[in-house]
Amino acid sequence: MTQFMDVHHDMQGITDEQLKRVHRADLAVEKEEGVHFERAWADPESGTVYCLSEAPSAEAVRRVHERAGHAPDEIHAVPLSIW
């Protein structure tokens, strides 16, 4: 499995509330597409929010957001990061 950043763009304003609304509607349906998301950011002046997760493809993650509502602007594969 591949580590994806995703982006999405014009989310201006968005809430902390908000934020874990979306991410949990992706946790609801990951499973189903084998896309674990791990964690989100979002810089609601900005408008971006970055989602990190564990997937067998771009197209994997881009269908889970999809599904949600919410489909990503773009989707970076992340193979190689420290900790």
Second form
There are 2 protein chains.
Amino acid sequence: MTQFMDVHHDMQGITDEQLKRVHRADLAVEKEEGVHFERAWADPESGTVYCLSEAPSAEAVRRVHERAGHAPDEIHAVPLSIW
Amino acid sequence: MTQFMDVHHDMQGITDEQLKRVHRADLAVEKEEGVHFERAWADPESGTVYCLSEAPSAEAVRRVHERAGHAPDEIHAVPLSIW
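Can you return the structure of this protein in the form predicted together with a further copy of the same chain rather than the form predicted on its own?
So here's everything in the complex, that chain up top.
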């Protein structure tokens, strides 16, 4: 399992409730792909959303987001991190 | 105080030790700007590094990174988040 950071660039105006809703949509299907979405951060002004997940592959991350209705614009494996 | 996610796009090949070193360089000067860098994630392949901080402004985040020798390419306030 590897950590991934994926990025959405088209979520201008996203609200706290909408962020929670899209996150719940990911959680509803993630187990079938072996993915876990851990955290998310949103900048409503620029429409940027960052999602941190643990997953077997970038494709698995993409499939969960696509099935939940919001394909990401970028997915990066982030094998290095500081906690 | 607001959370910020800043992004560096030019750190291809960064190692775990280098990530720790640049993070320590931020920690050494952050207090003077009222910033705290909390977490960082790196994708050595694409050279992308994400830094999560708590700060009074995006300019304060930029000043800490610049003083530590690594100006970011993007800084986004991320007032919404899921933990």
